[in-house]
Structure formats: structure tokens, C-alpha cells
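In C-alpha cells, the next block holds one chain alone, the form predicted alone.
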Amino acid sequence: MAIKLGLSRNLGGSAFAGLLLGLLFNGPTQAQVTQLGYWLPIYHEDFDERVPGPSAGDYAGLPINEALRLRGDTWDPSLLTVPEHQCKPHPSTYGFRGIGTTRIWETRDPETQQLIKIETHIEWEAQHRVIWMDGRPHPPASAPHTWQGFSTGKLEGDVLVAYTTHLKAGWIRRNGLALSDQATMTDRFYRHGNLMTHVYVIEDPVYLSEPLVRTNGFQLVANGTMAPYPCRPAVEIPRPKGEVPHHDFGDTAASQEFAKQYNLPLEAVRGGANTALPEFMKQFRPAAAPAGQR
């Protein structure tokens, strides 16, 4: 009571209220996470690659090096029928590019209300990712690697930014173009009303000659739900024990077939950072005929 009377004696009612509001609202603040909810992928970008799946031998537009090009040549689509490969989830370097509803939610400290983590769950193969928002460091290099990796995040305004390390060897395209376990990823989530744009940058010193940048679109689902995704491997094609579908190094038959099907130069189909540039295709355009011969 003495403290209350003392404050009242020195401050008017409106001044005291202003002081109290200042203490409440001028303390540390934290940006609001706007990406929470259920989201459906929008397949207006790269539909053929993301839904029915890419063609074998199509490496166009990707900054791959010779090592990955050779590894891609060894891939055979029948590998996906091997029981050990049937229930593998997409790694976080590809999961948001796949299919299925995505749920995003947050966890806060019940007393301080400080943001601890943001979690994502993609329905396809039950891909569950944790993005730590409490400032903890990444684990040492010797820590286990997982499909989703270890992610830390921050909010830049209302943009969620995440950085991921400790990934298992994964892939950037579902036709044998792999990633090593040294790959890292930085992704950003931008919300625009009921739409969200996911931008991710992958770096891999083993298989990429420069960072790979991709974008994916999502639409908010009101009152969204999500079902479980049980997966039980089965023998689809009987094979001798230990046999793994594959091609030999340097087998470019798939790339040649894809190039012929779409009337593309083989050099473009074989990929590389330069194949993503508009200038690349100019060298394959036929020269214009002289004016007198048109």
C-alpha cells in the first residue's frame, strides 16, 4: 500500500497508466509466425517433374558436376521397387517439392511465451521436421544425420528462415540425381494472404558446382486435416538375393532417349549450371537465312 500511495502521490492517474503500459509494451517483442496452418501444394511450377515424376536421364537446368552426372547415369527406375527403397521419406531438401498436405505449427514456453520451435509435417511418408527457434547451436559434425536434418531458424520480419545441416544423403530430382551427406539447405517461407512461397537454396560441395535455387507454392486450407501414412514394403518384383537394379557408369541411353523425344540437344539434357541460362540455347538455334533467300 505504501508503494501504491507513493506512486499515486508523485504521478497522476494518467501518468501512472502510461508508465504501466510502457512496461508492458516496450519490453522485448517477437515477430509473429504467420505460416502456421494446413497448406496444399500448388503445382503450377514444374508439374510434370513434381507429380508424375521426371524422366530418366533428364538433368537439364541443374548445376550438377561430372560426378553427379555419372551417378545419375547408373540409376534405374526399377530401384524404387526394391523393398528397402519403398518407404523412404523425402529428405527435407525435396519434401516441400513433393505431394501431400503440409501442416506447420509452433511450440512456445508456457510461462515466458518465447518461441521454442516450429514443426512441419508433410502427409506423404509422414515427413516430420523440427526447426529450432530458441538460438541453440547446430550439433558437432560427428552427430547423426537424418532425413530431415538439424534445422535452426529465425524470423526476418514475417519471413521464416531456416538453415539445415546433418542431412542423410538424399536427392534433388527423383531420377537418380543425388545429394551427399555434406549438403546444407537454407529455406525461406513467405506468406501472402492465403498463399505461401517456399524458396530454398541447396549447397553440396560433392555434387553441385554452385547453389541450387528452387521455389514452391502453397495455398492455405481452412479447417485442414491430415491422415496417417502407413507404409509397408513388399516384394513387387522377385529378384535374386542381392541384385540391385542399375546401369553402368557412362550409360547415357536414358539421356539420349529423352533428348530425342523432345528434340533437345543432348548437351542441354546432360545438365550443368550453364544449361539454366537463356544464353545457352542460343548456340543451338539455326542461323537466319540471308535476306535474299527468305
The other form holds:
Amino acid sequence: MAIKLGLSRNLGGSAFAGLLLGLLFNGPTQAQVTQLGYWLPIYHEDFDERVPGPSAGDYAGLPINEALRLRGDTWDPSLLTVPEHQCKPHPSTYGFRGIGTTRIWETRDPETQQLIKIETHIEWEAQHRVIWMDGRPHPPASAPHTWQGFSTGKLEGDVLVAYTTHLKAGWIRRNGLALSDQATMTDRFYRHGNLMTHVYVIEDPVYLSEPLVRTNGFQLVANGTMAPYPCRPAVEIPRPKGEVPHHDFGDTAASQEFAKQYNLPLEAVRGGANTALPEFMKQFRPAAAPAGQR
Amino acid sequence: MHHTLSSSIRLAVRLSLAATGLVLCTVALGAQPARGRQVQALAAPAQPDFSQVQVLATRVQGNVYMLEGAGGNVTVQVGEQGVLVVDTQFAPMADKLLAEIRKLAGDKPIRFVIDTHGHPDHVGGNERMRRSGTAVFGGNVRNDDPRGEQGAVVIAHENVQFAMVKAEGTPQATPEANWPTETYTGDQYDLFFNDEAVQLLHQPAAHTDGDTMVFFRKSDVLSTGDVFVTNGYPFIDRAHGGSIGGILNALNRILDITVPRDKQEGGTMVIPGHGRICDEGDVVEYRDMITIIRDRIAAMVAKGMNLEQVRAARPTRDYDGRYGATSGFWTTDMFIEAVYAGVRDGAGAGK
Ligand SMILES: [Zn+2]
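Return the form predicted together with its partner chain of this protein as a structure block, the form predicted alone having already been given.
Every chain and every other molecule in the complex is listed next, the one we just looked at coming first.
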């Protein structure tokens, strides 16, 4: 008994010494991830688009090309009643703009304490994303594409930076403005106190003429919880097999209706990189004050 | 299933063609140029410098792998009983593909080769694959029987065989050694191999008139052949019985078969004829696009627009950045023409 006690004291002593050495020599290499925890989105930016939802035909301020404008015009919201569309989650190129608690956590190798991955999970439609932090390469071009894509990340100081490929064809706004499966995203998570800013930059050689840059804000919550989000599709509207709801080729009715509602010139709502610039507004004389309509 | 040999099938085809009055006597035409014949001289997909091509193998799920090289995707199912191969790319790729299959399966023999259709970028390695393998045979069949010498069993829909017989003596002819050794008729043929149900599902008049999708029920992987591709608009080979309506039927059939996991992702995996590994969500996106384009062109035809007017309206232009082509063997213009013709002839309904 006495021997055992002595042995355990010895082990305890060396473990303690090891811990001290670890703090002295290993500490700086184990960068701390400051974004961990439960976050709630705050909607100071773009509330109308993000929470109630965007108007059909509103493409203002987005660097879309002519092809994407046509995709938006063709899009019929009834598409979302098609069973195969009902349970689609937001892709990572949109989800951080959406609603629902967001949880961010890390996984480290238990022996080396090296950071393997950071995961994010957004409650709505259970958007679960993995950001690999272990230096692994992106998979070959023929690998499957997913809603959240394949992300690799690094810490620049305490900013988490992720790069994402292998995205499924998704969307940049919930009114039919699509994103191709060739799109890539670089996003950054900045923590300042109990707030976090998420900045994302999407590039798409198919549908965007310039990178799309947006920011989303989050607030830390102390005792966050995450509910599951089950989804099973069902036939909501009986249709002939294979029918796909869509608007007619070249139908711009949605944009016209939106422009009229807000007393805007049609070209102001049709989108394009130039519509994101302050100079774009200067070419229009102030019409009847549109602010009152909000 | 007809357990018939190539030669007897060929004879039967010749007889049936003669009986229906189609004067396509392959013997008489010999090696003369194919002029005014049914077999259209479609340029095959460009053949790369095969010596530079590496084969990449990816495990898809369960016992099923995808091999990429040059030509259509190759699907390989590996198990205790041997190897089943779907499609064989171009002939010069066969040894590289075999080397990769050896890595996956050791010295287990290739038992079955399945042709999703008869295009040269999918059947070119048939002979090499077949001869490297061996069928399971016994009973009355001995080694000196042609079934013992042939190697693995090569299965295709009978229309694949018919087209190969028709093309004999033309520049598009498939060497007889690459022909199927067995064909099936009707809409389905079932195998059970490597402890797994393997279903050969015929899709009429889609990419060609002889398309087969192969469904590995336990691994939950569907290998579609060229009725579904991710690298362009669907190639509708009208000279070989393809149609836009058949393509849409095939795409909707894929959606019937596939069951996604939670959140419309994963679950049944789909190996396209060309391009990347997919799941139902990817096929939905493609099906939606092809349906929308078909509907647009149908509306234009209903308005009385001719082909030139339809082309000028550029009814695919919102998808061309991803799927269009202005050069090569299958251009956007050719796709529009095929859809136009299908809609005009009533083969575009996709019902
Ligand atoms: Zn083909």
C-alpha cells in the first residue's frame, strides 16, 4: 500500500512538472479559438431580406450577371412545394444570413491537442458545417458536392478564416437568385467581446460578375440550447410527375411589381455590380420619397 | 435474358431487319462509306493523349467505386464473388483501369461487364476486361465451349447489340470483340452478385435507345450512364434513338429510385455517365433545368417559331455558363435542335 502511494505521488509530481512545461513551451502553438459557443444572429443589417424574406424580383445591390437575372425571373416560389425541394437546408453561402441559433465548437486530438476541425451548426434545417483545421487538401473535382461544401480553415491571429469548395448549386438570396456548383466562398469570423462579425465573399464564374461581399452579426448567448430540426417532405400540391413550377422565359413581372411598390425605376431593382455603388443612385432624381413605404 | 452468343444475335438482327424491310445488309455494304444510312457520323468525344491520363479511383459507398480516366465514368463493384464493371472507357485505357481494379480487388476475377449503352467512350475496353476475367460456368458448359473461352460476361440491352450490328462496316463500327456476350430485352434485368441485388434498368429512347442504369441496392448506388451527366447538357443521340422526353423520363426515374438522407443530401449516391459523384439533390437541380428548357422550347414551338427563331431566342442562356458548349462534339446549338425536334415530333413530353 505504501509503495503504491509513493508511486502515485511520484507520478503526480512528474505530471505536474509536465503541465508546467506544457504551459511554458506548448502554449503559444495551441492557438485558442475564440469563436466557440452559442450565438444568436442579430439583424441590424438587411432585416427585410433576411427575416420576413426578400421580395421576388428584387436583385438590387447584387453583382449578378444577365444569366442570373434570367434565373431569378424564371424562379417561381411554388418550386419550394416540390417534395425534393422541401427539406433543402440553406447552403453555407447563405445560412449565416438566416435565422436560428448557431453553435460553434472545436475538436482537438486528445493526445496532441492539435486542432482538427471546427464545426458550425445552425438550427434551421440543421445546417452542419465542418471546417477542417488540420491542413488536409480539398478533395478531387469528382468528389460529391454538399450544401455546406468542403471547408478548410486557419487562424489569422484570432480571426477564423475558411475557404469552401464543392458546394451544391445553391442561392445567394431567397428569391431564386441561384449560385452554381462552381462557386467558392472565403469567410471570416471576427469576435469582439460578446459580438461576432461574419464576413463572407462568394465568387461564382457562372453567375456573379464580381465577388459578392456581405456581413452578418451575432451575439453570444451564455446558456444556449440547440433543438433538432426534423424534416420529411410530403406532397403538398398534387402535380403530374416531373412538373417543375417556373415562370415563363423573359417574364419580368416580379421586378416590375417590386419597383412599382417602392416607387423605384425598374433598372434600380434589376441588380448588377454597379447597383451596389453609391454613384448608381446619383443617376436617378429623387422620386417620391420611398422611405415612407417601409 | 437471352443466353445467346454474339454471332447468333447478329444473325437474328440481320434476319429481323431484313424482315422489316430495312435494307441495312451489313455484309453487302462491307467497308463502303456509310452514305445515307441510319448511322449518323456523329463525331465521338475528343480522345485525349491516353498515355498522359491517370486513373483515379474513389470509393463511392458500400462495395462500389468510381474510376475516372478518359471517357465515361467506370463503376466497379467488388466482393467475395469477384468484380462487376459498368462501362470500360476507350480501348487504350483498359490496362490502366485493370491495374486500378487489381488494387481494389486483388486477384478476384472480373465476372460481369455491363454496358450502359454502346458509345465508344463506354465500351472500348470491353474486350480487354472480358478476356481478363472469367464467367462462372459449369454443367454442360466446358472450357472448349465459347462461353468458357470468352472470359467475363458482357451484358447490354439488346438495342445496343442491334446498333452495333447495324453499324458494321461503317466508320462508327464497334469491333466485334467489344460486343456484348449477352443481351436483355424489355425494361429490366436482375442480377444477384457479391451478396447484393444489382438491377439493370432500361430507359427507353433517352441518350440512345439502349440505355441501362445499374442500381446496386445494398450499396445504395445508382450508375446512370449518359442519361445523366454533370459536365454539359444531355447528349441526345437521335441517330441512335435518343429523345428529350426519354432523357426527362430517365431523370425522373432516378429521382424515384434515390432516397436522400436527412436534409436532401447523401443517401443513395449517383454515378453519372460523365462528371462528378452526385446525390438526389444534384439530379433534382439538373432535372429542373432540363424540364424548364424543354418547357420554354415547347412554348416557342407552340407559337409557331422555327428552329432558327428558337435558336436566336437563346432559350438555354441562363444555364450556358455552366453547361453550354460552342465547340466539340455536342454544342448548345445541337442540344437546342434535339429538344426542338423532340418537342415538334411529340417525343418531348417526358411523361
Ligand atoms: Zn454516350
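Residue numbers count along the first chain shown, from 1. Between two forms, the rigid core is the largest collection of C-alphas that superpose within 1.5 Å. Quantities reported herein were computed from a predicted structural model and do not represent experimental measurements.
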Residue 42: CA shift of at least 2 Å between the two forms after core fit? no
Taking the rigid core as reference, does residue 266 move its C-alpha 2 Å or further between the two forms? no
Shift of residue 234 between the two forms at or above 2 Å (CA, core fit): yes
